[in-house]
Amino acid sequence: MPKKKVEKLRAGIVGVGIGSAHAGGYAKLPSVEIAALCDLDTKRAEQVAAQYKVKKIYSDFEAMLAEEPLDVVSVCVPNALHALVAIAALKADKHVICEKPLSVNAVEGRKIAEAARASKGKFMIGMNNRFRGDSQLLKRYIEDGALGTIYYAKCGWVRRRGIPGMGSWFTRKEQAGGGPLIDIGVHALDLTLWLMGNPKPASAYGATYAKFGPEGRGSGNWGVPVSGGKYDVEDLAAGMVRFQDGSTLVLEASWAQYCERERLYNELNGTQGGATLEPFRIFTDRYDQPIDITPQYHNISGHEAEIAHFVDCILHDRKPIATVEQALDVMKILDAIYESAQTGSSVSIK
């Protein structure tokens, strides 16, 4: 008897910007069709299509979700749009994965995260740095009880030139939700989190400082600068975190500062040994000395093997490991940093 032919995944990616990584991830997966493109960059989505052999573009995502049979929804719009677009695709039952971070604040990420639970379709929040080939191993080390019981950590994303976008929507507060903090320093937070075991946070304190866009100052080379275009978002934010079981959370992320280089580092300190990742080592004890291991590990495509498990979960009825709850509680902590920068004093996050 011949096999029955396995209908493929049809997936549709809205925002062709960070959304060409989605696509070549779907592209690598033999049980996914990338079946649309959605964009207001027509040219841009053209050039997307055609290197994905993508048959059909959009410039509305409702008309795409009327019209299109998907199964799966890339979400890869401006920060300010996700709500809008991942509530639709999700109350159309389709599986989404939005782009970090979940919302421009922890409000508009509380609708997603209703809106996940009532929907049939799968949701995951795209933290593609869990999934790094180092990302992953340390995190077998620490469920192997390496590091014992981690009680602090370190982490942060910090450029010496690398504003996005001048003007654009990722320097507008209205559309991106702030800064380096959100862009950026949600990626170094989130994966410290996970390594950590996703504590409950209980509190926070920040500060933030606006040096350079201001005055033009700390352009990088990603997205694309608006001649005129508003600056009303910090470049530079500090903060930590205390969570219910009494760890603590050392964050800091700026676009552009004077440092030697640009560097995204997690450090974890346990009862029973420590950990670094760029570079990635472990620190601990063996015959009453200190010995410093450097494991060997696959280097993978983080934005890949996102997409790789997503579509497995899909497949095979599973849970992501990067959840809409854990996504609401990185969007708690930013914003419990960005009200204490503006109030001086510790927020309590409920």
Ligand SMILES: NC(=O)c1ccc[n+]([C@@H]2O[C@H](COP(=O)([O-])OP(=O)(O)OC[C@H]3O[C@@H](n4cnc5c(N)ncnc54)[C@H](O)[C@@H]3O)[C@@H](O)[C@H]2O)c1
Contents of the next structure:
Amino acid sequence: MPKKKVEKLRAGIVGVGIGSAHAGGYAKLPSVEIAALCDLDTKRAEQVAAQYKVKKIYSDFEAMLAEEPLDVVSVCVPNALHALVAIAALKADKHVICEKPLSVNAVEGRKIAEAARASKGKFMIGMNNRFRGDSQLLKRYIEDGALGTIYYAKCGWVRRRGIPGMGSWFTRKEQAGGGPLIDIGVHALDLTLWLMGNPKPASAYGATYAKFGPEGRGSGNWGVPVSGGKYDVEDLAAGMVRFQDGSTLVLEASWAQYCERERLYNELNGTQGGATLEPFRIFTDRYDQPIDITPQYHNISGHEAEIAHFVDCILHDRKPIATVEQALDVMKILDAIYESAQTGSSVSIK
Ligand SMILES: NC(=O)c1ccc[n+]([C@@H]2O[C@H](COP(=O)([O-])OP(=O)(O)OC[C@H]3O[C@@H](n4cnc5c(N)ncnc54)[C@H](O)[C@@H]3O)[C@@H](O)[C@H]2O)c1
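Alternate state requested, the form predicted together with this ligand (shown: the form predicted alone):
Okay, now the whole complex, with that chain kicking things off.
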């Protein structure tokens, strides 16, 4: 008897910058066909389409949603467009994976959360760092009680020279929502919150600085610079978050600063142990003596594993591990740090 042909999930990707990493993730899965790509930059879309043998290219995401019978949509456009594209796809009952940050602020983020609740489609926020081999393994240690109760965490993503796309949407508040805090600090924060069990935030305090970008210094390799473009975001941010359960978290993020090198780090302190993710170590006691554990892990691509997880959730009707509610809490914390940087006072989070 010939085997019945199983229908593949049909994926569409809007925005083919980091969207090409989504394409790479889908392409690894036999259960998925990349049906269409959409980008205003047709040349860029054609290159990605050629690489992944995608037949349809659009420049209008609404036309793509109307014409293509898609099951899943990757939202990989600049931050200010996340709500527009994600809500349109959710209203069409597509499953949606939206790149970080959820949006430019919590007001916009809430609109996505409402659309996600009303949709028949599933929603996941693209927090690829949760899916790295070391993050996944540390989460298992924590769930097995290796750290006890986590009460203090420190995390950050700092760069010596790493301003993306100087003068492009990345460095414009209106388009990006902010600078390194919302761009890369969001990864460090989300991963740490997830490892802590996503405690509910109560308040935040913070400061921001712009010492390099406004002078045109500190450019990195990511993004396409726009000559004469605006720079009205921070290039360094620091904050402290207090949670309803009494735990606290210290966060820093920079695109440019005089530090030794780029670092994405997460440190957790619990009643029974501590842990770091750069390098991966667990600090605890055995027989009343300190012991450091260096777990071995598979160094898998967070992007590929994230796409595989979302597709698995769709195929088996499971809830994705990176939820819209968690993404909204992250947005509220970022908003509070930005507000505190303006006012100089601690900001309560509801
Ligand atoms: N998770 C990660 O590791 C990661 C890495 C980089 C970027 N991101 C996020 O992904 C998103 C995109 O970032 P990027 O670095 O790819 O930016 P990018 O500027 O390189 O690419 C964005 C693409 O979107 C296209 N676009 C803009 N408006 C559009 C529209 N209305 N319809 C269709 N296409 C449109 C642009 O032409 C461009 O090709 C951002 O939200 C960013 O924060 C995530």
